[in-house]
Each structure stands twice: as structure tokens, then as C-alpha cells.
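The form predicted on its own is given below as one chain in C-alpha cells.
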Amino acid sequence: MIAVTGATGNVGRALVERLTAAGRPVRALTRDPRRADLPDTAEVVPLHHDDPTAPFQGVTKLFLYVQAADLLDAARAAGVRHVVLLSSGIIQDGADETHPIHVMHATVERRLRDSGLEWTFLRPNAFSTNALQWAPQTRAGDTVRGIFADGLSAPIHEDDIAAVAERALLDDGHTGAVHRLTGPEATTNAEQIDAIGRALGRDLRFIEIPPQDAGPELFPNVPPAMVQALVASFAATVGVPPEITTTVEDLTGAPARTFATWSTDHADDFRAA
């Protein structure tokens, strides 16, 4: 049995769909099973339980979000042996180890290394789903306000992360591996808006605003204390070619999908209701 935390998140949902399609027994952990809307063949259970080991009974492998790291001890006690952790590409040689995102992910990686469990770390860089921050603006009109129009990244489709996680959970040879994940090509923030516009059949325009004006409008799901550190990270991407890996294709046999493909897949998310 494979347990998936964050089962209704972007990567977790894609992974549950992949595993159930492959006929694998899956236990999907979520805060509200009644609203999960996951495949019928998945066993959907509450994330929290009076007995913290209950969700992991009979589970041998676990896909773990950093935010669910408090479940690690219960999982080990229940018999989980291998954990695939969704970490972050911010962890690399020469990184700012005081950055709050680095601290959060490095702390969980260290805890997992020291746990005695088998582990695999997935370290994706920019997620294509980060572009969903612009959806409220595209639903309201054809201009998008944002910072650093020329900021470069190689964003990765969430299903490509899930595809690598699937292989790490099902195939041998991933114990102790660190997989760095990116999309296949570099794109600027302004080019991402162009790609979303093409997917919508509209001419969208990116309007760059001063970074000091970035706030809840642009980063509604980011804790206020983390916004400035995030802005500093984005500033460092201007004119700097991003890391691009072939890990997705190497491990799955299929090339990583472009941001343009992701935009087409998610076009409805950017349309007004």
C-alpha cells in the first residue's frame, strides 16, 4: 500500500490518479475526504486521526509533503519503510541556508535522513502552477501586473513531478537518490503571460510593477513574513539562465512538458467563470 499526503494538492492529486490508473493500492490522506473528489479506487482517509498511526496501517511507502512532516514518526511506527519527499530545488551547493524556504525543506530532509527510513528526495525548481497567482487578473481583464518581467525560470508541470514520484515509489534504485527536477526550457515571466494568452485565445499584456509593491495581491498564499525573501529570490533570476535538467525524461521515458503545454492544460483556470 502506498500513502499519499497532500492528496488534493496539485502534485498529490496527479500522483493518486497515476497510481490508481496503474492498479496500485493507494491511501489518499486529506483534511476533508468528503470534498476530495479523487478516483473511486483510492482509499481516502482523514489526514488527522485520534490514533496517529491509523492512516499508515498496512502502508509500506509514503509520498510526503514537507508540510506533513509531523506525520513521519507515526508513519515509521506503523511500518512505513520508504518515503519519497517532495522537497525543493532551493537546496543546492552555494544556496543561502538562512532563506526560510531553504530552512523549511532542509530541516525535513535532515529529519528524514536521520529517521532510519529509506528515502528519496525530489527537488523541483519553479512549479508551472505558480502561474496560477495571475489567474484572478486574467479573469478580470487582459493586463497582468507582476514583478520582474525578465525573470527567468524553467517551470515544471505538476504531472511531471508526479510521474517521477511514481517511478521513485514503484521502481528499484531510488533509495538515497536526490532528483533535481525542472521543465525543459527557460521562459521569462512576460513570456509565460504570452503563453497563457495564446492558450486562452487572448492578447494578454504583462505590466511590471516595482518589487516593493509586491504583496497579497500577487502572493495570496504566501505568509507575509516570507514575501520579501521570495521577492529577493525572484530578483536573482533576472537575466540569469535557470538550471535545466533531463531528470523527467531520464526516469520516465517522456520529455518534460513545456510551459505552453501546461497553459493549455490549465486554460480554464484562467477564464472567468
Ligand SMILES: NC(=O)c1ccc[n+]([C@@H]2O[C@H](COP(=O)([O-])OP(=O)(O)OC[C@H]3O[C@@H](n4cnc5c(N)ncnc54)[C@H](OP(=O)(O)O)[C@@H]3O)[C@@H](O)[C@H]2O)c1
The other form holds:
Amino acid sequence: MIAVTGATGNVGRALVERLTAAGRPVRALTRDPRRADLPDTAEVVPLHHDDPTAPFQGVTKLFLYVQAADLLDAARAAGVRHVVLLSSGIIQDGADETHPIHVMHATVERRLRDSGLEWTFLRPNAFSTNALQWAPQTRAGDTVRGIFADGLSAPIHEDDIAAVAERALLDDGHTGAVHRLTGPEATTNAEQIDAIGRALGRDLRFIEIPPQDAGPELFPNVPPAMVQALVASFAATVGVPPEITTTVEDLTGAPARTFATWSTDHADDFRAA
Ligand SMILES: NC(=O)c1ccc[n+]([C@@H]2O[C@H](COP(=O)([O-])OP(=O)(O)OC[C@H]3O[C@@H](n4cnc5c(N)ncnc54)[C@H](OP(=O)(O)O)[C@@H]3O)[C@@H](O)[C@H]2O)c1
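So the form predicted on its own is up there; where is the form predicted in complex with the named molecule?
Below, the chain from earlier opens the complete complex, with every other chain and molecule after it.
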């Protein structure tokens, strides 16, 4: 049995869908099973129990979000042997180890290394799903206000991260491995808006605003205390070619999907209901 935390998240949901489609027994852990809307073939159970080992009975492998790391001891006590961690590409040589996003992920990596469990770290850089921050604006009109039009990244499709996680969970040879994951090509923020416009059949326009005007509404899923550090990270991407790895293709056999493909897959998210 494989347990998946963050099962309603972008990556976790894609992973549950992959594992169930492959006929694997999956336990999807979520704080609120009633609104999970996951495949019937997955066993959907609450993340938190009076007995914290209960969600992990019969589980040998775990896909872990850093947000659920407090469950590690219970998972180990219940018999989990291998953990695939959704970490972050921010952890690399020369990184600012005081950056709050670095601290958040490095703390859990360290805990997992010290736990005695087998581990695999997935270190993706920017997710394509970060573009969903612009969806409220594309639903309302054809202009999108944002910061750093020329900021560069190589955004990765959430299902490509899930595809690598699937291999790390099902195949031998991933114990102690660190997989750096990116999309296949560099794109600016303004180009991402163009790609979303093409997917919608509309002419969208990116309007760059000064970074000091970036409020929490631009980062709905980012804890407010982290917004300034994130803005500083984005400033550092302007004109700087991003890291591009071939890990997705190397491990899954399929090339990582472009941002244009992601935009087509998610076009409905950017349309008014
Ligand atoms: N966005 C990026 O560019 C980026 C880059 C590198 C790494 N990452 C990593 O990827 C993660 C985001 O992945 P995603 O986009 O798939 O996530 P997401 O769509 O934002 O979903 C996160 C899921 O985690 C669960 N969760 C949230 N808070 C929790 C808590 N306190 N305890 C237990 N579970 C909790 C929630 O599941 P339930 O509500 O069902 O419980 C939620 O569905 C980040 O947390 C970060 O660690 C992101």
C-alpha cells in the first residue's frame, strides 16, 4: 500500500490518479475527505487521527509533502519503509540557507535523512501551476497585472512531477537519490501570459507593476510572511537563464511538457465559469 499526503494538491492528486490507473492500492490522506473528490479506487482517509499511526497501517511507501512532515514518526512506527519527499529546487549548492522556503524544505530533508527511513528527494523548481495566481484576472478581463515581466523560469507540469514520483515509488534504485526537476524550456512571465491567451483564444496583455505593489492577492497560496522573500527570489530571475534538467524524460521516458501544453490542459481554469 502506498500513502499519498497532499492528495488534494496539484501534485498529490495527479499522483493518486496515476497510481490508481496503474491498479496500485493507494491510500489518499487529506485533512477533509468529504471534499477530496478523488478516484473511487483510492482509499480516502483523514490525515489526522487520535492514533497518528492509524493512517499508515499496512503502508510501506509514502509520498510526503513538507506540510505533513509531523507525521513522519507515526509513519515509521506503523511500518513505512520508503518516503518520497516533495522538496524544492531551492536546495542547492550556494543557496541562501536562511531563505524561509529553503529552511522549510531543508528542515524536513534533514529530518528524513536522520529518521533511518529510506528516502528519495524530489527537488522541483517553479511549478506551472504558479500561473494559476493570474486566473482571477483572466476570468475578469484581458489584462493581467504582475511583477517582473522578464522574469525567467522553466516551469514544470504537476503531472510530470507526479510521473517521477510514481517511478520513485514503484521502481528500485531511487533510495538516497535526489532528483532535480524542471520543465523543458525557459519562458518569461509575459510569455506565459501569451501562452495562456493562445490556449484561451484571447489576446491577453501583461502589465508589469512595481514589486513593492505586489500584495498577498498575487500569491494566494503563499504564507504572507514569505511573500517578500519570494518577491526577492523572483527579482533574481530577471534575465537569468534558469536551470533546465532532463530528469523527467530520463526517469519516465516521456519529455517534460511545455508551458504551452500546460496552458491548454488548464485553459478552463482561466475562463469565467
Ligand atoms: N509552487 C512551486 O513553484 C514549488 C516549487 C518547489 C516546491 N514546491 C513544493 O510543492 C508544494 C506545493 O505542491 P502543490 O502545488 O501540489 O500543492 P497544493 O496544490 O498547494 O496543495 C497542497 C496540499 O497539501 C495539503 N496540506 C496543506 N497544508 C497542510 C498541512 N498543514 N498539513 C497537512 N497537509 C497539508 C493539502 O491537502 P488537504 O487539504 O487535502 O489536506 C493540499 O491539498 C509546496 O508546499 C512546496 O513544498 C512548490
